[in-house]
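Heads up, the chain below is alone and in the form predicted on its own; it's given as structure tokens.
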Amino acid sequence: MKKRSVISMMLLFAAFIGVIVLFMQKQGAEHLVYDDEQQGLNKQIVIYFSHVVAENTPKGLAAQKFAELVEEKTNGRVKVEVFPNGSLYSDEQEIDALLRGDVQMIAPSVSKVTQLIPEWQVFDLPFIFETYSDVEKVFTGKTGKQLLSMLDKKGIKGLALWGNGFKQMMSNRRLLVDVRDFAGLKFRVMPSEVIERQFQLLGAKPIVVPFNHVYESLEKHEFDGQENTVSNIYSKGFYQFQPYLTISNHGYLGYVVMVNQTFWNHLPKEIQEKIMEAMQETTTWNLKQSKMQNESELALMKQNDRMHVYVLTEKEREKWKKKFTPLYEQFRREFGDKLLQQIENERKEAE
């Protein structure tokens, strides 16, 4: 019976106690002090940003330039994370995750985005960009925003053209000069089929293989030679095993900054103005930047004595393009002359 009574007081003093913490508890909230600050973080928007390459490339540099503009110019209510090199989603995967909305932004490579759009095609076509200043023109100017906004139909909102940098040829074998240099060779390649068309055309074997698994390959010796960009070729070490490397600037490697549509659509209209500025201020610096690191990275590869680097001459660019006239004719079939008259003009315009 005591033994009871004693349990009986301690259950009512536990009792006691937890009614007299809990009345601290609430005395202590309603004098708590929040500032402004804290409570914009309950309200931060944050954007994941996948792309597939390396941080030091021109789109790695710019997507986290942007993400430090971003924040800034919306005092940090927007966050934007950036995930490189493949690490939430491989090129194979990041437009599907976009659409998802797994993922907020991405900027896929414009040949990946001719699956969904044929006529992005255009881009993709041999010399259809002479200099650094044709392409600043044509992304930036009536074409790439009739481009962008095509994406619209598919879910997707279309921020900007960026840029990594003229394409190259590499090879493990020898150095390619004359289109006859290419016969027999089989060649890495993105997911486009007027690149697939153009290596054919060169009489070389067309192999699509991911981003993210090109230095597995090279490593295995799965093909003789790719076409890429200066800064991708150094950054990933390509160089290591396709010592050969003809600078053709025979194309141009581009992005395509992108970002869920329902997402873009839910966001207040301010914050849309502040994103779209971050994002010009950083389209003007990447493409900029893409060609000072080419330049700049390409002397340093020509420093290394493992490396041959031949530059075409004018005379051996012009046989190139002429083996590349067939791309022309059968863009024009399908698609008709006005894109490309239209980058004519805009090119014109640069000069």
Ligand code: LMR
Contents of the next structure:
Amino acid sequence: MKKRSVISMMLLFAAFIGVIVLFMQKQGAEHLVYDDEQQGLNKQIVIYFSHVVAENTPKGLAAQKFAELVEEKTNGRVKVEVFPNGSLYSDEQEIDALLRGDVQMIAPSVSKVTQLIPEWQVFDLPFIFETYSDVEKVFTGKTGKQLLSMLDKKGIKGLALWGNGFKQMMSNRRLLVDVRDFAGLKFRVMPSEVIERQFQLLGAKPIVVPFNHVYESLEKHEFDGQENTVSNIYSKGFYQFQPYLTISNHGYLGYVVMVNQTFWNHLPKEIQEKIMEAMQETTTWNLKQSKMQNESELALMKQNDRMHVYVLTEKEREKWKKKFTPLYEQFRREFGDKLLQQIENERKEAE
Ligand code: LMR
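Next up, the form predicted together with (2S)-2-hydroxybutanedioic acid. The previous block was the form predicted on its own.
Next comes the full complex, and the chain you just saw is listed first.
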């Protein structure tokens, strides 16, 4: 009797362990989100793609295009659900959400990845790119691939680099033309040491504000100026508060498109290939489309009587570049010259 109850206890315990193991396998191995509105439920893979900008922006449109291409190429087996405007996660939260597996895909700006991998700061250096062809060459070439592969050690699979466009300076105080015009002003920045130092060199005070709080901070007059692309300035209506816009093209706003690595590794090989195909097509499209979009939205903003738009001359740009040389010196001290040299060579190939 005693022996029988010991055996049944053991069996019960074994069954309990079995249930736990099954549960953990389901959680760990798949990490896939199933869309229960679909037929063929256990065949469909759903990718939540969260981002913080408006739908009608280079990133918003690229995310949508990517979703369509993936669905088409996998005959509906993979569904990408895009959540724009920070509706799921803010830019402060999205990397952690990706690492936890709460979303499968995000595309934060390069600046927001510098906290994870400091080498990414190279793309935040002012005047690192002069033209859109420079950007395309470097983003899709050796440097882009090298930086993306650095994400592996952080549990992230880097898929591609997308672009938004060149950054411009704006203010509610005055046109920012000379390097001295920045003195004493407060500037909203993204979380990036290089960008913070850039404003400190100009005698300004950088304040980190998440993208989704910028509008609210503008309403409360919490800063005097900011840098961003025409597309972000236009789509979020920032120009209504800061009508002095300097076309400086001093920096570039790029995006690191990434997925949770565990999720990626559990996708069937043929699905990974289809996703990569869709990603390459989208990237080529995005790098062209972003240029056109920034140009056409600048033309629209120029039509607004309240806007003061000034295009920096070459001579004025040279003065800005000179002011920013300490940023390059510091980058070289921290990371050496190799990456900068490589970018320089790729840029030459783009000419
Ligand atoms: C910003 O914070 O200004 C940008 O990174 C937002 C974005 O994703 O374009």
